[in-house]
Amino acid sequence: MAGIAVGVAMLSWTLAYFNGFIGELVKSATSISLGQIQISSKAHIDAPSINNTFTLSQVELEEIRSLDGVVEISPRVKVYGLVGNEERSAVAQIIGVDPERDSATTTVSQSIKDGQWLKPVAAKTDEKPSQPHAVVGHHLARQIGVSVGDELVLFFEAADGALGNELLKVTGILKSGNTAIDRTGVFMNRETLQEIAALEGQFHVAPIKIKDVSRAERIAKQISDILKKPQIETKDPNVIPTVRLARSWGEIIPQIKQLVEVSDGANYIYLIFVYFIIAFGLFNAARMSALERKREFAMMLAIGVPRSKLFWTVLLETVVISILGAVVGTLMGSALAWYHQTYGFDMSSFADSSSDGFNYMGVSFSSIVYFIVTPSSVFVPFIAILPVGFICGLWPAIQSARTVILKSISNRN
């Protein structure tokens, strides 16, 4: 029974660990910048360009926010250009965001290493317009040699073909753990960037945060239905309506989705392997127990116990032992998994000493893994042991029911 308990406990703990590990990976990959769901135009997906934009009306935004499971949506503007100072410059991805909405949608604002996050654009006065602010990725800041309080010159080609340029004041340096953002990212207020880029009222992407990542595909379908509603009609035959798509994180980063699917398959293989070992030990124990009590079984048959009753007695004995071991193992494994769900499991000893955690596909995630205890991680190991105990008890039960009374009593076999 001890072997069964240890095996089931190990399975419960491991399944909860994999749930937490994959959940942390998905969360880190999507929450920093992408969102669990993202809206963009089909043209921008096929060919990212400053001109491939889409619009979202206030009615559509509010309708999306009202969907069950949606936390927030924050449309963005993204352009590519040069940023620098008198001495150095570099190619950068300039991202225009609504500071307040984006803080509720992504975790970029929580990744500030030095300084502070962007503030909403203040109302401009006739006396002195406020200087636009910017938050820069820490690798990019080090490359061009800027820090909080320095000025940053921005150059790019606007949507109308004119040269967009602006002088920005660096208010924050961020370390997000996302390689692309840390090396090329420059965040600024969306309204300011839209004005410079001649993109008033237009967006390139709209990240959406949801409560449960497992519902991403279902909610993305609901958002797609909203986006398919007729837009402002035009009689100009040359104007092609913008096709807007809502994609779940699995479509945006299919590599992560494939990893989740591979992990699910690996869990089943792991389950089979562990239960094979449990079954081998259980079968051997049940067989040896039946052999040692062969004379006892012969005596029972001699006094009139039906062979069928002896068969079920031996079989049920094995099943009961399996159930008791599974109960103990489930309680042990679930208790340990719950502890790691609450306090986390420190894997820093396996992480790269030069970083704060693990890195996968350019995204860093914490070395502290918080387990996710689900009904499947608790009950699947328990339920799966029942057929294992039944199968392992069949052969000893059959052999016991076939006991030859005279030979067994006389110890001749």
Contents of the next structure:
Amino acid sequence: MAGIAVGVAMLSWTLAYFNGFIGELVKSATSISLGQIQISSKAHIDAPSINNTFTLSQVELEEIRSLDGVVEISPRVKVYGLVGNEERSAVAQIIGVDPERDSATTTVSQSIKDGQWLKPVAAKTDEKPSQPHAVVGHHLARQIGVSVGDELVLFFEAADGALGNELLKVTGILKSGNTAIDRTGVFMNRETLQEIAALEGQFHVAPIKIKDVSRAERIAKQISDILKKPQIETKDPNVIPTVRLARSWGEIIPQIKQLVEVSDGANYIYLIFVYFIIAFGLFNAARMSALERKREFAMMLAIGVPRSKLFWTVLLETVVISILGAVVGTLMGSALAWYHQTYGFDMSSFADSSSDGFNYMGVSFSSIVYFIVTPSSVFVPFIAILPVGFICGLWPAIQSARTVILKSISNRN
Amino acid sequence: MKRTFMIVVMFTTLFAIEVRADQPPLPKLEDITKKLDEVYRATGTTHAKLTMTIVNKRGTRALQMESWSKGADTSLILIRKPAREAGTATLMTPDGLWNYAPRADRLIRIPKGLLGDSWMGSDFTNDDLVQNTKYAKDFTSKLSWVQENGKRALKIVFIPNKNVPVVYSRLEYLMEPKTWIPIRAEFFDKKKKTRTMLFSDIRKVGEKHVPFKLVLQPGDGKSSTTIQYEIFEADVKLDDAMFTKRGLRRIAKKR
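The structure above corresponds to the form predicted on its own; please give the structure of the form predicted together with the partner chain next.
Let us now look at the entire complex, which starts with that chain.
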């Protein structure tokens, strides 16, 4: 029974761990910048040029925000250009965001290493026509030699072909763990970037945060339906007819989606493997137990106990032991998994000592993994033990029921 | 061989072409390559006013510019019009290449890795400005007579030597037989033509012949950049201080 309990506990705990690990990977990959759902024009997906933009009316934005499960949407402008100073410069992706909406949509604002996140334009009213602020990825900042408080020149070709330029003030240095953002990302206020880039009212991507990652596809479909509706503000000259797509994270980063699918398959292989070991032990124990009591079974048969009753007694004994072991194991495993769900499981001793966490497929995430206890992590190991107990008890039960009374009583077999 | 001369033409360094009517039918290869290098690498000073017209899928954009140069590797180009871009400038010195951002009132250095990128949104590249290869030294060349539109012309094919940092695998120049002024230049990457440069509107400036119109057409045919000189002066008096970062700022602010 102890073996079953330990096996079931281990399985329950491991499944919750895998859920947490994969969840952390998906969260890190999507929450930093991509969003669990993302709107962009089809043209931008095919060729991410500055001119491949889309518009979203206020009505559409509110409709998307009001959808069940949607937390926030933050339309962004993204252009590529040169940032730097007289001494050094580098190519960067300059991302224009609404600071408050973006904070509620992605975790970029929480990844500030030095300084602070962008302030909304409205908050600058008491200042003179102030220098636009910028938050720079830490690798990029090191490459061009800027830190908080320094100036940063921005130079790029705007959407109308003109040369856009601006002097920015670095207010924050970002360490997001996302390689692309840390090496090339410059975040600034969206309205300012739209003005310099001649992109008023237009966006390149709109990340969306949702409450439950597993509902991404369903919500993406609902958003696609909203985007297919005829736009109300069709007289607006800024409204450019374009094909707008809402894609779930699985479509944006299919490699991580595949990893999740592979991981689900791996979970089942692991489950089968562990249960095979449990079954081997259980079968052996049941068989030995039945063999040791063969004389007693012969006595029972001799005094008139039907063979079928003996069969069921032995079988149920194994099944009951399995159930008891599974109950204890599920309680133990789930309790431990719940503890790690609440307080996290520190895996820093397994992580690369040079980084703050794990880096996987260009996405880094914390070395503390928070488990996710789900009904399947609790009940699958429990339910799966029942057929195992039944099968393992079957042979000893048959053998017991087929006991030859005289031979067994006289200890001749 | 992306070191195309054309930009240099554009940026005024050029034009020391002499009329060589007394040349034999096929001039010496060394003479002509040397002359090409000399043509596009003026040792004196120049000043020019020009209009650069960029035609691409976004439409047509015309920039009025003024440029000054001293020697082969020092020049300053300033956008005068339209107002939105007025003041934007490029400074090239032996120490590097900078763009002046007027809204920011700051310079930004163009890193070496970006030399292949578009210059001011045109079909020219930053590399075209910097060009530091020499035809006589860095290329293997072959000269021949050809018939172009029923007229005799000189054709010179340049193949870059090994380890010469150019992106073209072959360059073909068609030149006027007497003045050796280029009529057309074609750039190839393997067998694919990646861009064509057309020279026309030849005018005499002092003792030199100068193509006042240059048209650059990338191989995809989707865009073109035309440079038309309105004024071109050679051997003008220029202050050395204008080719400094401070000088650039001063000139750029005088829009």
